[in-house]
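One chain is shown next in structure tokens, namely the form predicted alone.
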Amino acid sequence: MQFTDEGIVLSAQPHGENHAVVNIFTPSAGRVAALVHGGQGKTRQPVIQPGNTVSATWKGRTEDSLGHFSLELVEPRAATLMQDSLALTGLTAATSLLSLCLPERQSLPQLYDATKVLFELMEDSDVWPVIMVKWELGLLSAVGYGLILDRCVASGATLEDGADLTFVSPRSGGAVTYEAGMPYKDRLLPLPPFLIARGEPQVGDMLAGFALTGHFLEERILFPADRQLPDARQRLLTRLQQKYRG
């Protein structure tokens, strides 16, 4: 059995003495995990960095094998950002991301075709930061765990009626009003307005958005596996708060 795809580089991992198991994110065959062989030489370890697009090969006596990637290199990305430590932590973060969350073989295209945008942008250090959070808040819904913004689920009041949405309920992870949600402000976490397109977000916005989506991404989908959020995400929310807040 075989089939060929784009896909994005997630994650590469040594097996024995010279070769690797390389996670790629393709848009039809969603994570696939495959054997390259030489991925430690010098030749392949460039092709196999997180984050670069390739046009990969598998091939596998099963659907369900391990199998082997012929892979070639279409987007250099994680070279092209080597000069930008923020977006470099930022692209880890994501490919770190997905390696973790992302089920086995599951095709996932919008996700995918999102993944590219968020990536492209990351020249752009101040546009990508937004763009993430809610690239995050996609990956929550594309593997079943999208949040409910438009709405109070306590009150029923929607976002079209004026609802005025503040919070969102750590539980339901669904929105709450104002009036819903003040007698128990501690309880819940905050709504930056900008996820539901009310105005410009401010740096205080982005960083609450990134604790909106951490706490779903934890609760919902890595602690179950007895898993946690990558270390490169913890990282880049500190450099970001090192940049936008001295």
Contents of the next structure:
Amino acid sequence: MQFTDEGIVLSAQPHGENHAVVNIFTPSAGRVAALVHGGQGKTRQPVIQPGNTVSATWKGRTEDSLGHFSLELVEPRAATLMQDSLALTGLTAATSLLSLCLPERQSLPQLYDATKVLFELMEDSDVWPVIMVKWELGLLSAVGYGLILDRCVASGATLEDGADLTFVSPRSGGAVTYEAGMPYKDRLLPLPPFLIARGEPQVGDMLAGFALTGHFLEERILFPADRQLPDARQRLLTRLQQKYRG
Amino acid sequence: MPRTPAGPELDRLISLLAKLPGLGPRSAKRAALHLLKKRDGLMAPLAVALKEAAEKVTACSICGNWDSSDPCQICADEDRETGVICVVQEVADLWALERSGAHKGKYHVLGGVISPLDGVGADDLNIASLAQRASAGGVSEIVLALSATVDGQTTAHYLVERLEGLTVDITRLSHGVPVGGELDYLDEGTLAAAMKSRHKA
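Having seen the form predicted alone, can you show the form predicted together with its partner chain?
Now the complete complex, all chains and molecules, led by this one.
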């Protein structure tokens, strides 16, 4: 069995003294883990840094076997962002989330494209944090836990009807209008308007967006698998708060 | 691992040797046989050296370097610059810098880098004592000599944040073209980092 595809390196774990097991997110095969011979060596280490785009050829005896990768570097994203503290934290948070949340071998081409766009924007620190909130919504949707943000789960009013969607139910993941949600506002999550294409994102909206996606990533994907949100994501939120709130 | 027909002592020796980096079961057997052949010249002194090292070598309470004295020879050396502390990941990195002779100050060994996937957080590293040393006075510069990997640089950024507010210059090693390196043969990541950290000629 063999396939060749482009992919984003998500993680690399040492295997024995010289090799590494590398997780790569590819558009056609999803997240694939395989052995990289000499992965701990000085020629392979620069290639398997998380966030790098590589050309990966996977070979294995059967489709289910671990197999091994032959890798060539396409885009040295990690090296490009290494000196930018915020971007490096964002890159680590995104690759860690993909490592933790993606099932193995499930093709998710749209999420792959969105991830590439997010990484390409990471040199512009005014833009990418907002995009990352939307990317996390896309991640939830790609793995089957998308939020319903276009209609109110309580009244049925839709965005098209001009519904004033202001909250999100932490249980159903559905939006709730201001009127229906006010009596329960302490138990609901705020819905940042930019997520339903209403207004330009403000700093508070961006942080509220991360709180919203973080809640559902934890509740729906990570807790059931006995996992937690990665530390890198928490560091990212702390840095964003420091940057924008002083 | 198949047992040797030579008794449990030799089996134990081979199985312990096989746990050393670079040695597998077959090379451990070769090493064990070699030691037995050189019993007086190598095996007995090696056993004594291992025992002494296990008893006497400890981590320096100031910098984390391995030494048989505490503080270590580098921390105790009054001829070295006390105002510059070079932060390294492991003792092997300290030895590499000492080989180069490029750093004449003191060191601080973190004992690893922040690596969420390996379960290594900031609290698992020798960072609190670095902050103490930096704030104790007499330190003018901290050089972050950490690996040019995502984990290494994440740790470097964390240290910059942690030490923020102290009256200490925090610097880091450059990333770029190695001495003797031809551009044509360099990996794209190194070239990108070199281009990013270019400076005025």
